[in-house]
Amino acid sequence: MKYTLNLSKQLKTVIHINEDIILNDNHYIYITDQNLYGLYKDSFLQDKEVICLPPGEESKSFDSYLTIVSYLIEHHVSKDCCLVGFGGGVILDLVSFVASTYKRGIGLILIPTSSLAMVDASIGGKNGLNYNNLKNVIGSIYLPKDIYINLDFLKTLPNDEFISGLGEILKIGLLFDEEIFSLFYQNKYLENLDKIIIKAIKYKIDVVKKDPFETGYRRCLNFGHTFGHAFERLYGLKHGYSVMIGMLIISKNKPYYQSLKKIVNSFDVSFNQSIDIDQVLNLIENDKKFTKEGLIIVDVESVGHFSFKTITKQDIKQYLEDFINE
């Protein structure tokens, strides 16, 4: 299967799903993390030029950015070179941002290795760095030439990372697809994994086609993310776990809430730390979706039906209090 994502007459990304990864004779530099390098140095990464970074969210930083750029400058890497991001969301976001800024833009190919990166981080061109405890506060939108999605890479993915990716697929189900949501509720998602991943990818492509630069409609993909990002930064939760918590917070009193809660509980998405409402509010006020009128959120009224609305700081506080006191 091959899907082509046309964002404009000038820009396109070809998404190869379960096809062989065949690159041409250009100069490629692979960027990955130490965990993946250890797993694939004698197979996929053998005989390739590789920049290897520490694993984890901490690598989505200016220090890592400068490490890569310094390497490129030191080795006289020209504009016709192509960077290949091989990894999960952290690596793909970081490498994409480097590619968008080094010499005002060089070639970029993404090879996601996690379920989260396959259905979310690799598609649509959004990238970014974290700074001063704020997630993705610096970034750009820059499209790769190709995305290679091979589900075999999931075989080496740790279980908590796999579940994190399921959070983004569950989000897609709530926004667009009752079947995906139902498969999670019936605990049949594993036997239908290929199906729900490919469905999620296709929905993401359709959304990005309609709004490539996130001027309106594409914001639907932020469902649960503003609250989720705050929990991710404050309490060190995996991204997908945090998004699931964010969706629960926003979905209180919705008709699907108890079903969503059952699904999230089945993944053991919980933490024992007390929630500091003021700290959460402070992070949310620095979110890019926060305007002078308030916070723009995605409001899913029922599975497959959503709208946008703006809530006030007091509303945000009430959502958090309701979640804490449940």
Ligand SMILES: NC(=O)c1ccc[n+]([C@@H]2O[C@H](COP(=O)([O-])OP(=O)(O)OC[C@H]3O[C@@H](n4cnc5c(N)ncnc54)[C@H](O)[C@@H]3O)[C@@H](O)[C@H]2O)c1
Contents of the next structure:
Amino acid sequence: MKYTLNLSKQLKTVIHINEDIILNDNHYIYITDQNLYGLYKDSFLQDKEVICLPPGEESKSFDSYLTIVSYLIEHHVSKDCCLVGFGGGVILDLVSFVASTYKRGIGLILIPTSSLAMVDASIGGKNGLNYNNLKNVIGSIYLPKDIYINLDFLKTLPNDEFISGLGEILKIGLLFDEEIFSLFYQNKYLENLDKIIIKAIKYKIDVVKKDPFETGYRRCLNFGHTFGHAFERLYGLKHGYSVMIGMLIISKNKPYYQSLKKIVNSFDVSFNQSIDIDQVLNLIENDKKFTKEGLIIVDVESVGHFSFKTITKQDIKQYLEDFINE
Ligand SMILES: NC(=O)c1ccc[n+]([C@@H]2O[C@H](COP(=O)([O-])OP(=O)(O)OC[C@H]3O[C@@H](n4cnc5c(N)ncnc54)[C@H](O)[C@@H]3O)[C@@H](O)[C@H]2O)c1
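Given the form predicted alone above, produce the structure of the same protein in the form predicted together with this ligand.
And the full complex, kicking off with our chain again.
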């Protein structure tokens, strides 16, 4: 099964789903994290040239960037080499940024291994490093030549990471696809995992094609993310869990609210810390989507139908109070 993400004649990615990974005519350097190296060194990574970094968000740093670039320089790696990012979103964002800048751009292949990376981080060409406590503040848009998505890698993914990725698939369902939403609602998402992952990838490809450089429409993918990011930063929740909470907060009066709540509760997104409204407001006010007029959010009126809307600081406060007092 193949899809093409084609942004222009020059910018094209072939996405291979559950296909064998065939790399044969180049110098490939694999970059991964220690968790994946431990799991796959005797199988998938055997006999490969591998650079291994510590797992976790801290690796999306200049230090890791320089570790990889120094290796490439020391080993006289030429421009026809291809970097292969094998891992979750952290590794893919880091490796993609290295590939986009080393010798002004070298070959890149992505092999996402987490549910979040399969449906989201690997698709669309965005990459990023964190700096000075700012997430993704340095980055570029650079498409890989190929993306290989193989659902077998999910068998070793820890359950909380797996559920975090489901948060992004649920978001895609709310934005575009009643069937995805109803498979979650009926608790049939596991037996339909291939289907919902493939659908989520196709929707993301469509969005990226419509707005490759994120000038407007692509921001629909931020549904639930403004509140979500604040919760992620303040309360240390995983990204997809925070997005689920963010979507709940802004869907309070929508017809699908009770169904969404049932789905989110089934994932045990346990959240028992007391919410400090002022702290959340403060973070949201510093969000780049907050303008003089207020905050631009994605409003899903009913499943599969959304629009953009601007809300005021008072509205944000109200959303939070409603959420806390329920
Ligand atoms: N570029 C984009 O468009 C985009 C989109 C969404 C998210 N992101 C970025 O993605 C990152 C989050 O990605 P993530 O959720 O994949 O986190 P992650 O890369 O930190 O991976 C989560 C954990 O799961 C482990 N892991 C991954 N795959 C595994 C597997 N198959 N088996 C066992 N363990 C495995 C990793 O070692 C890590 O400990 C964030 O930095 C976020 O900014 C980027």
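Here, rigid core means the biggest group of C-alpha atoms that superpose within 1.5 Å across both forms. Residue numbers count along the first chain shown, from 1. Computed from a predicted structure; not experimentally measured.
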C-alpha of L151 moved at least 2 Å between the two forms on rigid core: no
L134 C-alpha relocation of at least 2 Å between the two forms, rigid core basis: yes
